[in-house]
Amino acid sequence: MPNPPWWVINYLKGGSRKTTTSIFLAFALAASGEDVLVVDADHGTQGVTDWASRVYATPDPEGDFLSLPFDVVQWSPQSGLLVPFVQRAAKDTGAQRVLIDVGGEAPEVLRQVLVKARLLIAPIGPEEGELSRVPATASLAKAARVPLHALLTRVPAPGKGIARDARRYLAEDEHLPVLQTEIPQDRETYAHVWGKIPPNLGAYAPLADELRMWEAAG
């Protein structure tokens, strides 16, 4: 595919789960017959490439190693320009749609991939800590012209209490469109699967169909 559309993955705050949201979405993508290529470039933590090793390093019951049904690449300041680096990935990879990881404390390298995102996705818990980084980020949205879409995780109840709050404050007062599907605090499918292939994809299954939907509307 000469030009797969390009959805970048970044809140400027750490811990927001930024990594979990590009694996799992690519474990979901990969699951609907997408050739999906991540680019892991947080390249203060990592947390992609962690991940991926971990699950490379792992034997299943019979001794054979697993594999992932995507593929993964890392990124660094020295490794050049990170647009030029995805776009060979890209190429040497086949992908249909890439997913880029960048870190929650480094804008400069958000500005470098939204010259070509598709999509800005915002993993966003509802505390008032995450929340009050809107700003932040939006505004590098803005000033590309790149759709950001707020991604509501570790909701304690979907749709209610301090998730329907956050949502009320992200779409009211910060204007930004707010993804329906919510990732609720879910620890034992989302936080114990680190390095692992997730046996439940959970609320990123419907999360993919939403965002391609958003995709093909934009």
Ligand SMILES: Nc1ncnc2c1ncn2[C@@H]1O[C@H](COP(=O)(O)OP(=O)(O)O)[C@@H](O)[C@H]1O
Second form
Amino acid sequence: MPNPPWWVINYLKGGSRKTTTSIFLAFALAASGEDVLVVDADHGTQGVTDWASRVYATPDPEGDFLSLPFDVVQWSPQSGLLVPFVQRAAKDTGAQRVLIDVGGEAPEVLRQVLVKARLLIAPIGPEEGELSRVPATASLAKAARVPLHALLTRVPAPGKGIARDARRYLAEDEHLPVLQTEIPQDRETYAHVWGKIPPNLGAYAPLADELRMWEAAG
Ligand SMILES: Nc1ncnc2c1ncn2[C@@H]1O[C@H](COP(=O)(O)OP(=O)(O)O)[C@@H](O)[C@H]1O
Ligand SMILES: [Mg+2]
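Can you switch from the form predicted on its own and show the form predicted in complex with the named molecule instead?
Below is the whole assembly, all chains and molecules, this chain first.
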């Protein structure tokens, strides 16, 4: 794959479910046969690296160690410029798609990586405090001409109540495309599996399909 598409997962705010979204999407894309590379470009929190290291440190019932169905590499500023780093890693791993988890407090890293990105996926919770951070992220996407898709995460009830209000606000006031798939608030499915291979991909399975459809159409 000479130029695999890069999907960046970022919202310029901590705790908006970027890492969970990166990992679950990687599992969902790998489950449908894609060779996926996940780049942990959040050198502050290193959530992807933490998740992956925990999986690799877990023995299975036979005493062998588990592995992941996708590749993971970790970037930090000491690794040099991010774009050539990702290009090299994609080539080395033969990835068909690259997912990049960028930290919530790193606009300069986001700016670098958007130069080559196909798509920016922004996980956003439906509360006021999260919604108010849209302009910071949206302005960088716009400057780089990368389509930004809002992903409503940890919504109490998909399509209803505050999820519906948040969707309306993002679409009508902020003029952002909002993905149809919403990720429910559900610690059992999405939080308690941190560092594990999730037995159930929940709403991330239809999300992967929706994103692939969007990509094929765009
Ligand atoms: N859909 C969800 N429902 C409930 N908790 C979630 C959900 N998705 C993620 N979490 C939890 O929320 C916290 C923050 O998520 P994380 O993916 O680490 O965010 P970020 O990478 O943006 O800082 C983690 O403890 C995670 O397990
Ligand atoms: Mg994170």
